[in-house]
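What follows is a single chain, given as structure tokens, in the form predicted on its own.
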Amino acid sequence: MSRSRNPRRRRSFTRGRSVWKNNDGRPAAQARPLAVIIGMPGAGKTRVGREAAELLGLAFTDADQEIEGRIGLGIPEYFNRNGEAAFRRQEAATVIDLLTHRPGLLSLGGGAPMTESIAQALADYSSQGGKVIYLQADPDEAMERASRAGGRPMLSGDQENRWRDLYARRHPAFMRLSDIHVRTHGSTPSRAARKLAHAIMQESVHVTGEGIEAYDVRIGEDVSNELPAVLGERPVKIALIHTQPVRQHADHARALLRQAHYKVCDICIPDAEAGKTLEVSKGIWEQLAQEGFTRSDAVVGLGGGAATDQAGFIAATWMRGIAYVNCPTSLLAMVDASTGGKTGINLPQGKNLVGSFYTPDGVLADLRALVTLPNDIFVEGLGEVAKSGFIMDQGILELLEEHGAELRAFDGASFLGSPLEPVVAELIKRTVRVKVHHVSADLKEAGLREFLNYGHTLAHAIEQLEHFRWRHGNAVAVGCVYAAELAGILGYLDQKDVDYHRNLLSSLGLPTSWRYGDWDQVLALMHRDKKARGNHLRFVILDRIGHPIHLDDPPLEALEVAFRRIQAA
């Protein structure tokens, strides 16, 4: 079943993250910090940052301590002798140097980001893929810690009023400069350090392209805490659209939104495809009208792929388009439905026949949501993951081969902190990147994006004929085998690659056959596929692994022979 490996590097997964290593096993050299921590005095940047660095096995640098070492004086004494302006010049020179030449984690003094040259350096660092993390502590807790610590020139005098005045000026700048926000309210230093470590190891995939307002797909444990930051301050009311099985995650999102002073309209819809009907959409529109939703408000879609499809459709159609954010809670939704800007609902005549292309403001794929995911729902998502490997990314196929047994035996209760967690995070990131590659060049599916529909021509027919009792990822797995059989019959694909489809998908616990008896019904539904042109059938097939092509009007005999092979398997 195995395929060729890249001989130049190997992947090593460490706790909570993946690291590319050289052939001798040494990590590749890092010339700049992995993350920069900013925040108010007393937020715990040094203590929490140092403990997080220890958890991650990284070096830690406190910019204030580095400055004191370079100037040979304590900062309070330097302030007294030379004044704030001289200190800020020294601070800027030191911080800008550290941002370029110091690996690991770097924490900055509370006022550092307010210096224009440092703010610009942080913006440049962030634009090049660095992470600026705003460590947000409870104001009362932070003021108490800052007061106990002493030695803070900017807090001399009436410390409480000075702290609040600094916060009023600095908080907007910190929000603007940071990529990630970590709230430590009520947390012990150890718990805060774990939160910070998780945030540092978040993965992010940037989505942009013609006709797309750029957004990020964030992947990691507890990324859902970023929901208020992604929404920003513009919306007043939020429609939280979710299903009953993810009530626990909806409760968490609702609490976050209310803490951020949004008015939340809670909308629970039927689970799975039953939630993607015109009747459900109509009910949501009526509720938004009753609540007085305007173009300044927003939608949050939380749940599996059907829930995020419906939420996006509502956002696209309400007042001709309002902002929305997706919080997928299943593997399938994380790698497929929540990303790429396809929104839609089903009709009795077919799946996703009504919809639009409308991109979200952000996607938060929180690995913590997978804890409550049943094994069969997790495994189903691997169908879309494997599809992305077949059409583009051999690294996905290698991971599926190497970890197939663990993935097939997925247990949400033991998932977080297990060796499987970074593997799943890597699979999600790679699959999202495959989707982004196609979407960024072809948002409205005029050509390249159609390759993402590998296996879907038959898959959608299976779902329709099985009255949606088959889950999407399982149908896609069978559809990929069908497409491979068709390509083999017509001479495009070697038999070993056809067999590879079956063997890999079977090893993951996915179905590779479908015993349905009426070929004429299947053919009729495939003619309704959205890739069809008039009465002409159009398939996506492979002429080798990783290289999809379009196949127009294949011989009907070949189509039926391929179908009989997936019946007999």
Ligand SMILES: NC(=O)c1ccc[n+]([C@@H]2O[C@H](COP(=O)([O-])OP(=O)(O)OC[C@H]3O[C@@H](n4cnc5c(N)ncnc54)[C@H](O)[C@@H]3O)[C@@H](O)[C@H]2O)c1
The other form holds:
Amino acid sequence: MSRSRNPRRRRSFTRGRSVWKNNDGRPAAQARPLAVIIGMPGAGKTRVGREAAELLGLAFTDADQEIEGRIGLGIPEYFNRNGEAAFRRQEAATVIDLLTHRPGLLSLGGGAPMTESIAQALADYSSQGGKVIYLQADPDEAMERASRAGGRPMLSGDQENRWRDLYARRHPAFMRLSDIHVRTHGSTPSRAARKLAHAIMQESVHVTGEGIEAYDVRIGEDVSNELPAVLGERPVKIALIHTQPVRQHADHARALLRQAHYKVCDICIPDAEAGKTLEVSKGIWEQLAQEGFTRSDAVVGLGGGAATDQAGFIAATWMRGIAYVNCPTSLLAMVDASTGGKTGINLPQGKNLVGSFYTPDGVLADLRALVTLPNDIFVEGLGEVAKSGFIMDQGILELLEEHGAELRAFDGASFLGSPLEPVVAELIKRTVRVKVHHVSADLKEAGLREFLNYGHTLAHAIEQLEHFRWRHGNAVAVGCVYAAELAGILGYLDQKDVDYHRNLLSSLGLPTSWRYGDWDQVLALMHRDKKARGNHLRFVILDRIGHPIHLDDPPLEALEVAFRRIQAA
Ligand SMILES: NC(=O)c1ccc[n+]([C@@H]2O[C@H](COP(=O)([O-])OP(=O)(O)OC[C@H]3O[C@@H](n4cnc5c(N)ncnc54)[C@H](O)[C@@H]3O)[C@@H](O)[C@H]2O)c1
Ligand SMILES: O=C(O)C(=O)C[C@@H](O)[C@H](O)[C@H](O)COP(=O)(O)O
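Since we've got the form predicted on its own here, give me the form predicted together with the named molecule too.
Now the full complex is given, and it begins with the chain already shown.
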């Protein structure tokens, strides 16, 4: 995988996190395992699991060793004396107990998930936020390790054929029961342990709601390795839509797809807003037709928000809709553009005027992609992060206040393993949660979801009048100040909260003013905003930080006065 890497130093994975928490937020020390490892004999569940636990500062339990301790006998001997059925009963009692009471990392015996009561317990554990990780080793490597280790009653006799027979029966069950798949093919045990540790650290936000086929937004290092698992086995062809600046991340995705035996149609589109045009869409549709894409094939959108908007639009329209997965590579795309199902393109007359609400099958926000993200693009992404804090999450605002200087000085080359990494991961997770809160309740933006549009009424006018030279996040920052000024003028927001908008955004390196003189042009474009109804302008403002409201038909004078205020220095 030829991707620029931060020089690997053996770093603590626990930096910046005092206590590992389960997905439900409970400190792991007081509860069930943080993650459970399943896999075939010889996959490395014990050795790799133990090393990953050490990296994360977690306790490690090998279920087989625990069982031997409880029955006071080696498993092979117990098997010979009492048979497999008796062993599976012992194993189920122990594993179900461990799933409930043993914090840290837990690895199960190869056959354990095949026992119905254990499979059910794993499904319950996963539904409550636990992570079931399928450690997938290269079959030849695993067979060699399993036969070398010996002492496996299920592999007695012709080891290789027995292993392959077990794999044929167990692999589908393991795929069904696991949330995360870690491939260790060709990895040293320490490299495999790091991949496993990243998988355990990854965050996941589940998206569901009316009109939404549920999917997950996964956030963490190496989550892009989940791409084949998220796409599944139905597609034969994959249209990988990306842009030139993210080619090395596209290279990685392409390699993963080909390793998983998909036929990849590589589509590199013009960068940024130049890629969100009808001409580009037309070119892609023609290429899909030429390549014979059918309804069972799929799209992968990899890049910034402009690329994922176009990719989603292609997926929404090709044969009236095929599957797609987003691999966002910019901060803004990770926190906003890749999730929620707003797909679309720009017209010369305005931003996002053509598109469809069409949700992805999954979103993989791989933090490793941020290594190549330029500082100015990272900072503009903070515009949407701050917006999400203003409308809903005080925790986001606190993180932005506490880490503003480091965030403003973001440097991709030193990002991985730095103290900033867990901060950015937390900001991404929180911002995605704000978006998902609104999208789950109102996919097609009938009301609640409009709150996500805070700052956008002016923002889109700015982008248009600046001929897309202004980046979206920067325009949103100015748009949020405008909305705060408007709320202040009309008595909804007090001056300290208006000033708070400017001070926080400025501290992050975001613009808070825009020098453009033609108010009539601005007003005309705001009337084209998708929240407008007929000739009625509609805004989202705050009546206090964290509490957005709709504002319909605000007085024209107030609109202009607020505009003049964001024009000033
Ligand atoms: N659909 C939605 O819900 C939604 C939400 C927010 C924004 N958007 C849209 O997203 C777009 C803004 O997204 P954006 O800020 O990502 O802009 P962008 O897609 O234009 O990307 C910004 C620049 O950064 C580059 N880049 C991205 N990731 C990189 C990486 N890892 N390494 C190096 N370069 C990288 C891109 O190639 C581009 O040059 C706008 O079109 C906006 O309308 C959509
Ligand atoms: O997801 C939403 O809904 C949003 O409004 C999110 C915005 O941050 C995003 O910029 C979106 O693309 C704007 O949508 P639009 O409907 O105003 O084009």
